[in-house]
Each structure stands twice: as C-alpha cells, then as structure tokens.
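We begin with a single chain expressed as structure tokens, specifically the form predicted on its own.
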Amino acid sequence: MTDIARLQIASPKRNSKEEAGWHGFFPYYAGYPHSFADKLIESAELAPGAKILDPWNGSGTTTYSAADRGYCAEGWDVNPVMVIIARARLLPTSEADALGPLARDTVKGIRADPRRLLDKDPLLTWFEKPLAALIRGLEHRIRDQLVGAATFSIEGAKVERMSALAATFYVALFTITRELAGQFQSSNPTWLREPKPGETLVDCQRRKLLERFVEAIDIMATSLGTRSHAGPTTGPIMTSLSVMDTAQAKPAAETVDLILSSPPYCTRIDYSAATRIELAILYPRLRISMEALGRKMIGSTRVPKEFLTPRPEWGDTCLAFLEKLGKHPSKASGGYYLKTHLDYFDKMARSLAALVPVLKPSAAAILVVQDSYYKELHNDLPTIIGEMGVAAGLSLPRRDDFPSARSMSGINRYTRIYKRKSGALEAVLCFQR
C-alpha cells in the first residue's frame, strides 16, 4: 500500500535547468521534470519488483525514472513517435562510447536519391527535393543498419520493438530535421506551420547535413556518458513501451503498483501536429497521417465522427462547464468547440475507467493536471478529473496545487480580450484504489 500522505511532491512545472544534459534531448511541452518523478517514486517506497505505469508516457520521464530506480516500468502512448523517443531515453550509459563511431559509419556514402521520395512525400512540405531525398536516405540507412524486421516489415510497424540504440539515432535525425525547418516555427512552440504560397523552402548542402547529424550524436554520447543514476539496481530492469490508446486499453487486472502520469491538457494543443516533422520522417514506415493520429488523441482539435452527449459520471463541474460553453455567444461555441470538448471528456472518462482495474488494491494513481480557459470560462480540469476518478471507483485523499504565472494559452494574443486570471494552475491529484 502506498502511503499517499508521505509522498514527496514538488512542483511539476518544467524549467530550463531540468532540460540540460541527457534529459534535454527529450523535451515535452506537457510533461513534468525528471526531478519531480524521481522524488515522488523514491518516496513511494515500493517493494522490489514493483511495476510503475504511465498511460500517457510522452517522452518517457516516468518510465526512465522508474527503470533508473530498478522498478518494472510500463509506458503507453498513442503516438508512435513518442514511443520511439521514450525508448531512446532508456539507452544504457554503456553504449555511449559506441555512438560516435557508429554515426560516422552510418553517414558514409549517403546521397540524395530522388527515387526514395514518395508521391506527395510529406517532407516536401518544408524541404527542397534534394534535401528531402537526403533526409530520406539517412533514415533509410538508419533502418538498414539498426532496425530489423521485428520492428519494420511489410506487415506494418511495431515501434515498441525498436532498440534503444536505433531509437537514439532516430531522435538525432528528428532533432536536426526540426532545426532545419526552424524558419517555419510558429509563435506556438508546439506548432510547425506549413509554408505560405510562394515561400522559399529549406535547402542545405549534403556535407553540412551529415556533419550536423554526427555532431548531434556526439553531443548525445557525451551527455549519456556523464549521466548520473539514482543508485544501483537490485535486479534486471523490465521496461515495456507500447503504442496504446488508453481509452481503448484492456490491460491485465491488478498488476500495477503505481500510476504516475500527466494526461493531455484540454488546451487545444494539437498533439499530432506537434510531431509533424517526426511523422513525416517516419511516414514510409508508419503510413499514418497526422489527421488519423490526431483523431485518436485525447484533446483532438478534430470534430468527432460520432454524436456525443454529456454523461452523469463526468461530474457536476464538467456538466456545468459544458452547459456554459454550449450557451456561450461567441462563434462556433455551441457547435465545433462544444463537440471537441465533449470528445475530450468522453475519452478522459473512458481512460480513467480503464485504468482503475489495472491497479492493485490500495495502489496509487498520481496525475498532474492543468486547468485552462475557454474564452472567459474557467475549465477547472483538476476538479473535473478528480470527480471523474472518484466516479470510476477511486478515492482522492490528497491534492497539491501549484500556480504558474505562465501557460500555453497566453501565447494567443486574442485571449487577452477576455476577463480571466493570467497563468495556470497545475494540480497533482493523488488517487487511491
């Protein structure tokens, strides 16, 4: 049994100091820092061999911290890009010395072959044809050298089987490709826009691209080699990462000792668009469109295809918010915006209901949740998810609140016309079964 009262809960707000070294290669806009997860997991005082689950694993902060402390770790994410990134984060320090030589061998002889480009290749959205072909060639070489048929085959992709070494090379490719497309970065740091008609696309010399890839690997190798550990492990580490839709999950019952996660925020962040470049790089392997992936995600900006109505188990706070939203006088409030919010709350309620059975009796589920606003209407998401969790069969013995002066919603200058509090509130909800 987890003693929730004794958990050490620091602020879950990310900061620049936390994004240096090895962890700096795995930024995630909706997560919490490694120090938050590490302290909380340590204070949980779980038994050796305990399993920790993050059902919205993102870049893998929870699974890394759990594995680093010798626990079994399991992470789910509906976005295969994030599963690859989380896998790379688990690369052992013993591999650091091999990364540089392997990178130099990888780039030998790579040329821009236009035949590697697909019809309507998504990389051509931002890059001139020769550069897009060169990026395709580098991805093809990484796959040939480091990825086997268990991961990519004619039957499809199973990125959960990718090695941490191969995933690290993909992360380096993601990094340099995103840097090249930096001119298309919008004011929203999660959004890479498409070029405007007539706007010049990105080009780059072959030598410069390949040198930058090797440099990125060298920097990662140095950071990996100096990475600190929480302490010696007591046995073999079992870590499982899966492409999984939490709302559709049917895991084995009573197998998890602790859930630690941050579910997607209800702030209209398009989580699939945030990995637009990475999905473009992987498109020949995944064959999944950004739109199709976005529809699966909690917080989708796309109108659901099925008709949804509020349900009592969503709680009084949620129902009251939806009623105000539907009656709001602004354009599309009772149509598009109501429908996308209904989709969010439907998926969140189904996800919580799916997670309760996986917990062992008296196990804890710790969720980091941020509030938001629709126009001037306060979307009190911490209270809403708290009520949903209780309706699903959990108790909520503890909640720690951390106000923040900044939030993603403040990026949009049009929000300043509404009378509402600035900043955001991040709450750490401590549920228990």
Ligand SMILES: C[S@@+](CC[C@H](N)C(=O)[O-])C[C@H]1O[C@@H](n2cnc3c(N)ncnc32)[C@H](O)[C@@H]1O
Contents of the next structure:
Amino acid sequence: MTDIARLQIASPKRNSKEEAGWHGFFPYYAGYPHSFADKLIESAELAPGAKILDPWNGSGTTTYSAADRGYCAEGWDVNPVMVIIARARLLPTSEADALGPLARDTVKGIRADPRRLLDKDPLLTWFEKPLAALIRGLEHRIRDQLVGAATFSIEGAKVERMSALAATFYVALFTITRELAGQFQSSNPTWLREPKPGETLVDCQRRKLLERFVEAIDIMATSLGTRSHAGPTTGPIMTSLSVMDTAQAKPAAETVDLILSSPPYCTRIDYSAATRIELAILYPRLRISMEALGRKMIGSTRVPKEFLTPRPEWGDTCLAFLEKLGKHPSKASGGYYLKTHLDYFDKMARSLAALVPVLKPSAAAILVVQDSYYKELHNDLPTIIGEMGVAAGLSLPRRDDFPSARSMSGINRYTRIYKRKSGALEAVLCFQR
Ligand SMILES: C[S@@+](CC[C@H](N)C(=O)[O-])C[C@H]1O[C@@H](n2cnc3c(N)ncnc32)[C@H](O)[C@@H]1O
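Output the form predicted in complex with this ligand next; the form predicted on its own has already been displayed.
So here's everything in the complex, that chain up top.
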C-alpha cells in the first residue's frame, strides 16, 4: 500500500533542461517531466514486480520512469501515434550502438517513387510531390526492414506489437518531417497548420533528406548511449503499451498498484491534430481518419453525435460551471461550447469509473490536472476531477497545488480580451482506493 503522505511531489511543470537529451526526442504535450514521475515512483516504495499504469500515457513519461525503476509498466493511449512514441522511449541503452549502422543501411537506394503516393495522400498537404514520395519511400523501407506481420498486416495495424527499434526509426522520421514542415508551425509548438491556398509547399533534395534522417538517428544514438538510469534493475521488465479508449475500457480488475497520469486537459487542445503529420506518415498503415480519432479524444473539439445532459456524479463544481457556461452571453456558449464541454465531462466521468476497479485495494491514483478558463469563467478542473474520482469510489487524502505561468488555455490569442487571472494552476490529486 502506498503511503500517500510520504509521496514526494515535485513541481509538475516542464522545464527546458529536462526537454534536452533522450527525453527531448519526444516533444509532445506531456503533463509532467521525467524527474517528477521518477521522484514520485521512487517515494511510493512499491514492492518488486508492482504494476504502474498510465491510462493517458502520451509520450510515455510514466511508462519510461516505471520501467527505469524496474517496475511493470502499462500505458494506454487512444492515439496509435503516441503508442509508437512511448515505445521508442523505452529503447534499451544497449541498442544505441546498432542505430547508426542500421540507419545507413535503411536509406540506401531510396528514391522518390510517385507510385508510392496514395490517392489524396495526406503528405501532399505540406510537401511537393517528389518530397512526399521520398518520405513515403523512407517509411516503406523502415517497415520492410524493421516491422513484421504481427504489427502491420492486411487485417490492420497492431501498433502495440511494434519493436522499440522500429518505433525509434519512426520517431526519427517524425522528427525530420516536422522540421521540414517547420514553416507551417503555429504558436502552439506541436500544431502544424495547413497551408493557405497558393502558399508554396515544402521541397527538399533527396540527398539532404536522407542525410538528415541518418543524422537524426545518430543524435538519438548518442543521447541513448549516454542516458543515465535510476537503476538498479533486476530481471527483465514487463512493459505493455496499448491503443485504448479509456471511456470504453473494461480492464481486468485489481491488477494495478499505482496509477500515475495527467488526463487530457479541457483547454480545446485537439490532441489528434497535434499529431496530424505523424498520422499522415502512418496513414497507409493505420487508415484512421482525423475525424474518427478526433471524436474519440477526451477534449475533442467536435460536437458529439449523441445528445448529452449533465449527470449528478459529475459533482457540484462541474454542474455549476456548466450552468454558467450554458448561460454565457458570448456567441455559441449555450450551443457548440456547451456541447463540447458536456462531451469532455461525460468521457472523463466514464473513464474514471472504468479505471477505479483496476486498482488493487488501497492502491493510489495520482493525477496531474490543470485548470483553465472559458472566457472569464473558471473551469476548476482539479476540483471537478477530484469530485468525480470521489463519486467513482476513491478517497482524496492529498492535493498539492502548483501555480504555473504556462497555461494551455493561453494559446488562443482571443482569450486575452476577457478579464481573468493569468497563468494556470496545476494540481496533483492523490486518490486512494
Ligand atoms: C496530457 S496528455 C498525457 C501526457 C503524458 N503524461 C506524457 O507524458 O506525455 C493526454 C493524452 O491522453 C490521450 N487521450 C485523449 N483521449 C483519450 C481517450 N479517450 N482514451 C485514452 N487516451 C486518450 C491523448 O492522446 C494524449 O496523449
């Protein structure tokens, strides 16, 4: 049993120092840095062989830290791209020296073959035809060389079966493709906008692209080879990463010793759009549409198809917020915005109800949650998720608050016209079953 009072809770704010080295290759929205997860897991003093779950695993900070400390690590994410990214992060240091030679072999003889392009290939959104065909060629080669039928077959994709080596090569391809499309990056660091009509698309010489790919792999190999370990690790570590929608999950009961996660925020970040370019690269394998994936996301910006109404188990704070939101005089508040917020809270409440039974009796669930604003209305997500967790059967013996200047809700420049406190609050909610 985790002694909640003794947990070491550092600030969950990300910092640039932590975003360098190996962890810097996974620059997706993370809820907290590696040092936060590592200190917390160490202080939980779990028994050897204990299992740690992150149900919204994203770039895999929790599964990396859990495996690094020798625990069984389980990570879920509804976005298959994030499952590949989290897998790459788990590549053992021992593999570092193989990466460079393998990358040089991978790029040999790759040509820009336009026949590789699909009808309405999504890569053509940002890239000229020859470059899009070259990126497809590189993706094909990675698949032929490193991915077997257990992962990609005509029946479909099971990205959970992809090796860490193949996943690392995909991450290198994601990295250089993002770099190439840099001119379309918006103020939100993971978001690539679509070019405006008539805007010049990206082109690049074949040799330059392939050299940059090898260089990216070489840099990853150096970072991996010099990565420090929390160690000492005894025996093989079990890691399981799956594509899972927490709002639909029916996981095995009482199997998990600790949940550590940061759930999707309610700040109109479209988590699927943040991986638009990665999804475009993987499109021939995954064949999932942005629309279908976007709908499943907690925090989706799409209006839900079903008619939703608030439920008592969402708690008083949530119900009071929704009431004010629905009556807000600004445009679409009682329509579009109310509907997308109802969708968020519905999925979050269903996810928490699905998650509680996976915890062993007395096990802890630590959730890092950020608040936000709708216009001037405070969306006190830490309190709302706290109340939802209690309604789902957990107790909430501890909550640590950290004010943050880096608010996700500040991304939209229009938000500034409303009177509100600047920055955001990140809360670490410590639940216990
Ligand atoms: C705040 S991020 C998690 C960050 C993570 N702790 C890390 O280190 O990167 C939230 C994640 O939840 C995922 N997500 C959104 N809706 C989901 C759902 N219905 N089921 C499972 N995962 C979902 C998103 O794809 C995103 O990766």
